[in-house]
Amino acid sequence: MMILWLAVALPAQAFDIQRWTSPDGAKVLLVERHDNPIVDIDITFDAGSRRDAPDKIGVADMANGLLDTGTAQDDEEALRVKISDLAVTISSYGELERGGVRIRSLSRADTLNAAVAIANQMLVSPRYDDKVLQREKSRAIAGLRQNLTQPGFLADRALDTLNYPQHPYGYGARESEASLAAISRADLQRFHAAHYAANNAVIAIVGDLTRAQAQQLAERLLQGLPESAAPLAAVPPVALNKNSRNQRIAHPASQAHIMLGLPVITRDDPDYYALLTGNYILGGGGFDSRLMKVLRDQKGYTYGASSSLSPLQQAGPLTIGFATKKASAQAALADARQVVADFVAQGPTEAELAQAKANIVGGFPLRFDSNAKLIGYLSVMGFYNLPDDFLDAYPAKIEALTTAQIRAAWQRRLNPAQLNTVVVGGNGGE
């Protein structure tokens, strides 16, 4: 029954991805969906916070985030009115590796064309109004002060620093009131000029329009941007420590917050599927995971424990986290380390793998059952040059895994002795 259901849900080439390069060098990906008169667009650039200069941390997030707060033509209020009158969504975003603008609009020509014109202005001539910048800097500083009182934030930030002490992936953890206060309008303009060029763009489109319409739309979105910017430096590989790094942070919270992790997985990782499926069994599968069963069900240390894997262009982190009573922190940390060590040494059981496959494969179609969900995957596929059959092949890759393959992959890629550890509060014993 499961095989038959999957055959219906994910036929061969379920996604007809059309991919081309625009005349000005942008990569464009299109999935036509004509069931509803809606178009979703994601225009992304290699402009994430990893592109900050070491002495200008926070500039990328601010430059990306303020794209939608005014253009050369419209100040912030006028821009909001225009977007509201069209009943569309146009917003900017900044992440670790990417930054850009997203659009959701009706496909009717007058609405879509107007939305594209607004987005084009955001991309080509952001206003970067100094009053808006000062307001957002104050907001960011206030948010940082608040976050620095939270044990979970402190643990996450400290683990990023241990995982990426010199690497650009760790810049976000070094953000400070001083670095935020030092950001100037000129910094934003320089960052924008260095990263927002047509040949640095990836445009993902899902919805009710044809290839010909999408080609015209893509060209209008980037019209006015320079065709190319100076080549960006390659993102350096992540250096892995031979031994673990450990940090304990005093905190008055009633519970100890514990995090473990290290850089592991890339987007094009040959062990991608084995690592992700193994992570589901270790700590990504909620109440079914080993960490939850041991730390919560057997030991009663915590209400919940989990792990996650974050694939990036260079090695993204495996992260394990939970909170427990301060008095239990040291014992819980030791047991968590033992769960990881046992999993790496022994791998999953056949029953664990069968359960993981049923959940991952069975739930896979729900990850992109709407245009709004699919656009995110399409943008990632374009940015990381993933193959057109990435989504179609995903379930089969998971189904084909064996317990031996997962064990071998985890043994190749993860030495439990190298796990970095942070304990905020408690008596972690480090």
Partner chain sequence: MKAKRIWLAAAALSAALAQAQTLSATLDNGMKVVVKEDARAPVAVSQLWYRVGSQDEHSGKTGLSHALEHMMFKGTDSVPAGEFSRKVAAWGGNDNAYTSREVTVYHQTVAARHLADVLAMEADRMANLNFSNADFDNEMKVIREERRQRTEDNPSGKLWELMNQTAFRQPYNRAPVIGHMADLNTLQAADLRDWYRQWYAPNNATLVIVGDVNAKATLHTVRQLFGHLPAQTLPSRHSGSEAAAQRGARAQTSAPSELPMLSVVYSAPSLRQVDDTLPYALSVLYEVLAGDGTARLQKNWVRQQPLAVAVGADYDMLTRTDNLFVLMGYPAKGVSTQQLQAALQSDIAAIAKNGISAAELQRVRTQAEANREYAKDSMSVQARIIGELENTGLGWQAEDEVQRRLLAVSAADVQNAARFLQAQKPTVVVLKPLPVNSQTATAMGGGNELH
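Between two forms, the rigid core is the largest collection of C-alphas that superpose within 1.5 Å. Residue numbers count along the first chain shown, from 1. Keep in mind it's a predicted model, so treat the numbers as computed, not measured. First, how it differs from the form predicted in complex with the partner chain.
Once you line up the core between the two forms, the Cα of Ala212 ends up 2 Å or more from where it was. In a rigid-core overlay of the protein, Leu106 has its C-alpha displaced by at least 2 Å between the two forms. The Cα shift for Pro37 between the two forms, taken after rigid core superposition, is 2 angstroms or larger.
Since the structure above is the form predicted alone, I would like to see how the form predicted in complex with the partner chain looks, so please show that one next.
Coming up is the bare chain, nothing alongside it.
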């Protein structure tokens, strides 16, 4: 037992983040973990859907998503066979702020080198085969039409539009059949050329390899990419609406889906820790949170009510969501509003803050107990230029918070009257 206690008395940071810039200008972050013979790599670019042109919505998602469907060297089927025979994962992704490729491979040199060579081909010379593009457009349109019949999706999309009516963060919610149908191969190629440059890349690596090996891999991943592309425009700040916007959408489902939200938090937010810790207490902390206690444990309105805060480069949203049978919708919505209003007015209690701190700080090691989790943090640290001591300093910043600071931050940053609201369900009127 003594030994166990000593082990946890060490700083939460049991790992050492190595960070450097590749000769091509890419940022690289590495954590060596030699326990298991595997390696995870995430190569990410400032190429998310926020980089779409306003009249070309959906190009970013498609350009990112189709990176893994063929390269100059291999058509789609040949590429799939290569990846499959190696028993590795190499898949492309596109999100709101970024896009890129993720690799999971065994660390044995022949497998890892082959995986990196394939990923390099995807990044440098995606095939963007027109036949594949037409097929994936059809699938995307079918998927969108399907999603538009589902109340949860409708609520989510409507709230994004209310939160970001003009801003690029709302582009994803503007994807339509027409916008998808309009995407051409030339659009994808233009988008790729404008965003996939070495100096725009962040490479995160976790696993069973050395620094020297990682340096080589990073360079081979980028080989052949242009060193730099034209500078990208700054992402504009988010303009807040003065008044809340509300939308009701009819739906025959037995439950109403209710969402409330507002753009609030940035990655470099001066209130970052106060907002995040407050959100644990409001609705982020599962059964510890007020929304869950009131809407589920006391009232039995819902299977789950929660709030999330999504820090982005510009203001990312606070999002509250739950579903309840239609007859309870109005009462549950009123309760949710009351929970938020009370929390902002009064702030957390000492007991609530103590509980939140205990969970966030005590649970810190759980965030890195697998390579798969750790690489997510590394990539975010690189992409948003977070300082080297971001993870080390995190628990101490949480510990230092007071209830007064959290209350002040929430009062400064969130006016409950400004919360946008979406109710999907019922006949849509009222």
